[in-house]
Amino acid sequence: MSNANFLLFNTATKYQFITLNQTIARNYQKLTYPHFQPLLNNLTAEASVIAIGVELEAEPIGLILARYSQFPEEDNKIYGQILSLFVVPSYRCQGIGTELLIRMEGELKKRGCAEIELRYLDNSSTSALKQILTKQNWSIPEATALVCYATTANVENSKQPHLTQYLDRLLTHIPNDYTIFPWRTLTATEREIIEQQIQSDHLVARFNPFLEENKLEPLNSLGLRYQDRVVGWVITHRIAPDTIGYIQMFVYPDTQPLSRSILLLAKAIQLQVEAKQATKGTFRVDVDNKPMVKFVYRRLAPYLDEIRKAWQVSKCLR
């Protein structure tokens, strides 16, 4: 563990920047997202995770968390990813975020990283983050996805034409040779076929339905069969006690049009609204999925609480 006292902007305030170990990291849990908190409990060399914190009078006020990986298919190049960067609001605009980034770049460079990336969502601090990244010679931000948030109350109470009625109409038009089924009833043979396709088809691999299966939400994770073949799925995860994340939505291109995907999504939303078990939902749409982006703005936007853009930047370290 390395410690360093820093004097910022010629003030009398001393901030202590610390490369964290597992013991100290426990004090920083609240400074990162819940799904990254377990990483702070496993800060070992084997985990390839780095955490740098900053304290004022032994009180944690900032944290940067990163992970790095080696890619054999790219001549064993090592790449790093900034997972989260947070400074307590009352201590922002004092150079702390910049210093955390600089120190993390140094730590990743020591470990041989050739390049690092950072992804973030639009929020109230985005403007300040962009300024820091520009000054530190990161790439121009590139939009990667729309991240959408909704509540079942907004769906049910919207003054727009009722979404559940619209979804009901969609579901009455499903062709007879298509069947929507609970994903938990997928057979062993069907799973094996899909796993083989994941290995041979990059598109299926991109929408792998078996990722993080321990988080699978049985309420509205669904599959779509065409005759006796599984041709699509919508996979949801319970990401918080009151929130369902719509993680994967896919229908094989040869059984499209887009309406097949929308039918699956419609049924999944309908099941969540009717069950009243989870009042919030969120989903992500890649910006290169133009039909779905159009559908979000044209059909779903009136029922959503918020649509935010996800951005990605990178920086070469050599």
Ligand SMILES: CC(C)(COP(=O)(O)OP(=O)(O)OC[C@H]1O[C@@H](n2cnc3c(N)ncnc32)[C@H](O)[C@@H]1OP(=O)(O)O)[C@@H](O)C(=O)NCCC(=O)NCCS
Given for the second form:
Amino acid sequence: MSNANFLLFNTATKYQFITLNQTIARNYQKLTYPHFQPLLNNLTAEASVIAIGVELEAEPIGLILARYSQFPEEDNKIYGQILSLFVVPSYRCQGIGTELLIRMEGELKKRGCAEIELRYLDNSSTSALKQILTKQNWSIPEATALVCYATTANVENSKQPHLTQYLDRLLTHIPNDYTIFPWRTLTATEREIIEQQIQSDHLVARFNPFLEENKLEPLNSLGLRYQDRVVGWVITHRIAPDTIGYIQMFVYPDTQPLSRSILLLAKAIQLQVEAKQATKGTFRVDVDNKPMVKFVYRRLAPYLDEIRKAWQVSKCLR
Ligand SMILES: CC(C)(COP(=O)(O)OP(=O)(O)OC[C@H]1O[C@@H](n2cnc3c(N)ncnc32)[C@H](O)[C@@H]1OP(=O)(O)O)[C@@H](O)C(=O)NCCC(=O)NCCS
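For comparison with the form predicted on its own, produce the structure of the form predicted together with the named molecule.
Then the entire complex follows, led off by the chain already shown.
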């Protein structure tokens, strides 16, 4: 038996790996992200969610969570997604993470999954995760987005020219027929027009301002009108009591590519900083949005605490 196989064998015998039902899963809540915790309360076959836990003397020390779905438009192909993989720090580097992933792959295969996917954000465990994925023959990780984090204190204290100065400059140059308005004052007719555009224009669909509207943050969700037409928006959500997520930022390319949208973003940031309600902000930029990626590194970086990359990997199970 090779060293690696011995480690896995040893891990599998010393620790108890269990496919969780919702009663046992209650003890595992802390081992996944808050937004996935509700899934542990509904581990039924209909929910298409699988959780595998690992225990040492009845103490949960690791958890892997996945879901799967069937796509009728692709010959009923079933895709699985690993939602989270976590091992308590003091038990790491003993093969537990690898064993959890291998067992989850087996469970997903049993349920007919043809392909599985895992998305992750760079963190201190990325090297370990990549090591596991490489050994388990997953694809080469592909960068999908930048995820940026800032605090209002950092925005205020930055030694770089303040965003508001930039904003002042932009505002003085903005033609009179552009107006910024609070998104909550969007009229029913304007909404209807945008809804129609979502159906016919893939760009508007991609930056759909109406997703998860129950989370809309009225403080700094803004729209931009050119004459009497809505031509852009920055949509924010309150994603935690102290954190505003900048979810969508869009201005029709024909009304000016980037600077109008920057104007909206700068205004929204200014409103958040001034209101002093939420001290953190976060936003995500897809890597294929090249002008925005460039803007993040060139202009926004001084105000940001952190820029992390989001990655995607997959594995064919057939
Ligand atoms: C990623 C994680 C699950 C790994 O769990 P684990 O039980 O330590 O994993 P394993 O012991 O099976 O494998 C870890 C591998 O990484 C290697 N490793 C650990 N630290 C490393 C580092 N800094 N650089 C390179 N390799 C490293 C280990 O040597 C081991 O490889 P080996 O089997 O070839 O020796 C764990 O670190 C974790 O819970 N991290 C936080 C959550 C997270 O980021 N999850 C992934 C995204 S959802």
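Positions refer to the first chain, counted from 1. Throughout, rigid core stands for the largest set of C-alpha atoms superposing within 1.5 Å between the two forms. Everything numeric here is computed off the predicted structure, so don't read it as measured data.
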Flag for residue 92, CA shift 2 Å or larger between the two forms after aligning core: no
field: residue 211 C-alpha relocation of at least 2 Å between the two forms, rigid core basis
entry: yes
